[in-house]
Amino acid sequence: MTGRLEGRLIGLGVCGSIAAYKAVELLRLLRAEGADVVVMLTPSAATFVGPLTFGALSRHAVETDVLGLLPDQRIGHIVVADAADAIVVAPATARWLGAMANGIASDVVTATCLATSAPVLFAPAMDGDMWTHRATRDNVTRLQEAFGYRMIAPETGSLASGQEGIGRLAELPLIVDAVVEAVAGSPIRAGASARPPLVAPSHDPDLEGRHVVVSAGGTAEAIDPVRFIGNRSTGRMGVAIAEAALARGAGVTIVAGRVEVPLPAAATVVRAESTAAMRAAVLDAVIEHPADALVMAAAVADFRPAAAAVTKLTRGEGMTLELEPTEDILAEVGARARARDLAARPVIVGFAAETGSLERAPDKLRRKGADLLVANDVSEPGSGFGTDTNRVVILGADGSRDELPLLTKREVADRLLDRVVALLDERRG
């Protein structure tokens, strides 16, 4: 089921209140609705809940400094301000209300709100007498009437002071509902490349001592020395898998076709732009020098010209090409792998790029002899070639079917490698 905030980026500002601990659960609820969340902390908020907790759950670096830079040298809070679909400040303290109402950018939360044109919501939390003070009420009125900010009103109950009264942070589902309502009907403001980058999750070195071969990019089948038959693959998915495997301790060989993204320096790279060259490279890396796993993420051409011209063809009235099928690399490697004892057999992973339907994927998994098949509909927005995200279904030879939501390609890579590691552990005992 698709979350109500699927594909959205939400900025979560947290101020220095005892209710800051509830922001951790709010982050989880926003993520459960499909949102990508970046957290901003005021200095006092960080004394209640540290950045490490929010960073681990959000998968983003936590913004704590107005002068903080992202790894690509962009100003962190400005990127959040420009890319977020909405910003919610919860808990919002009396101090933040006063600073925000008067445009004083004294912390990263206020600065982000000042710099954004996205909807801003705030959920106050404070002592009852603070909440009812005329200064606080005037600040709230200014934020609502002059700035158009939306308030999720505090509730009555037990307060940190030990008193009973108004000032408790609103119930978290109400805050989530308010965020959903604020973005309803508006387009997503920014794609993954314009957002703060994700921080790769830390993993145990569960591929340490293992060799993983990954094919990446598209193949090019020559028509003549100048022209070729190709496809739209950029290599992003294959590179994401290679980087994830390296982060988990694997030795990685990348068999690279035509790619448009940098290849990780720590990997061994074998260039193979045609299907025939890729077949030779994959068989050498997986069969002749046994590997523990092969992930065939490359978009390999199904056909090539039966005969390539040795000189450039001249322009004419038209051209007719006779095509022949290319080698089925995945099926050949799968057949050779099945000839081995199970304990020595590499895990074979195939990819299936489909359009409109994934109905053919289970049959492809069976025919290719793969252990896992990653299928996606490349006509779906955010799931095709050249994107930073992907929505895939992972099919297993055991009949399993894991339908993943729209994720970054690095997240898809780690989900896939979790399955690969489990199969390797089972086979190797």
Contents of the next structure:
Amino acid sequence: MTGRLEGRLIGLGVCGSIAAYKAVELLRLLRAEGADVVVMLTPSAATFVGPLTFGALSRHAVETDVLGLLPDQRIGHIVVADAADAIVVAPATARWLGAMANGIASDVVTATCLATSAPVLFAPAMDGDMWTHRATRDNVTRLQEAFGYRMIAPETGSLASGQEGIGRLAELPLIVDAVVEAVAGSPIRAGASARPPLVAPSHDPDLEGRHVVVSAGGTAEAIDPVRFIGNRSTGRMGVAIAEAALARGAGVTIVAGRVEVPLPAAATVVRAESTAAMRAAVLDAVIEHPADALVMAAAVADFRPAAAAVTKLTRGEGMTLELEPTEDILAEVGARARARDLAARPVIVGFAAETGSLERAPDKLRRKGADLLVANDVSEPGSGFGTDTNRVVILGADGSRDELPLLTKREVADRLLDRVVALLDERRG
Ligand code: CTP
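Same protein, different state: after the form predicted on its own, show the form predicted in complex with cytidine-5'-triphosphate.
Expanding to the full complex; the earlier chain stays at the top.
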């Protein structure tokens, strides 16, 4: 049975009330209905229940700060405001009702509600006298009548003060039902790429004590001081491999060509724009220094201008560029690694971006002396440059062929690292 919130993104705003602990269960119920949930905490909510709990259960970074940025530098709460199908504030405190009624965006929950055009729901929880105070009544009226927010009214029962009265957070299934009703009939607002990213589940530290070198991005070959020959690589696949290796405990060096995505701060980064610079950096990291694996995810130029002009070329009459082949970095490292004893040899992984058939891939694996080759058809939808997903085949020097389904680049990275770990365990005993 599919959940009533399948495919939806729900923003869950939590304020500082004793009832904040119930928001953990509310998060679980929303997820059980199929929703992807991002949690926003006010500073005092975080003193009742920490972001770790909400982060682990939602698999999203928790928004606690209006100045917080996502890993790709987007402003976290604005992404939630723009992508959420609904925002539910539960528990909503008397302070929050006052802040919201007056548009005071000093905490991330209020700021997100101000910035969204999605339906907003709120479920108050507070002491009975606070609830019946004229200020609270006026604020609630303003939220409902002027802003169109839906309230899930508090109930009567025993309160945190020990007294009986009105002010208890509504029963959680009622809150879930209200969210379902609020989004019913409206299309899903945003797909995965417009949402805050999911945090990958943690992995065994099976690369602890290992050094993994990853090349990422595209190389650029100068035509003159202004122009270059480049390619469409964004570095996403290489960065996903570096992040996955870091999460598995490896020390990681990224040899980065031109990349469009942020590089993980925990990696050592060597910039290498041209093929010649990338060759020098890769040989240094893998051959001159001990490395356990090289993953050549970079899209390396096959040709470069035979001579780059020293000054900017003018338009003139048009021009003919003479190109010469570049050094094959992977083939060189592959050959040098194979000259070593198996026990001391790094695992060498190549990539083969093809258009159409992958039939040349086994030959490429042999030619380049790689242990593994990750082949994909970049012309296939969802695969290749600039996407978050990839469908690949992992070929092994042992003749194995592992056809993976369409996966996120991070999942592809982990499947590839599983193979790298297995080979390292074989070699290093
Ligand atoms: N590669 C490399 N140095 C180069 C070109 C490619 O190290 N000068 C690496 C890439 O990083 C990739 C693998 O070799 O891991 C395969 O790249 P690809 O461009 O598919 O191979 P080519 O050698 O260009 O083969 P072809 O032109 O026949 O497709």
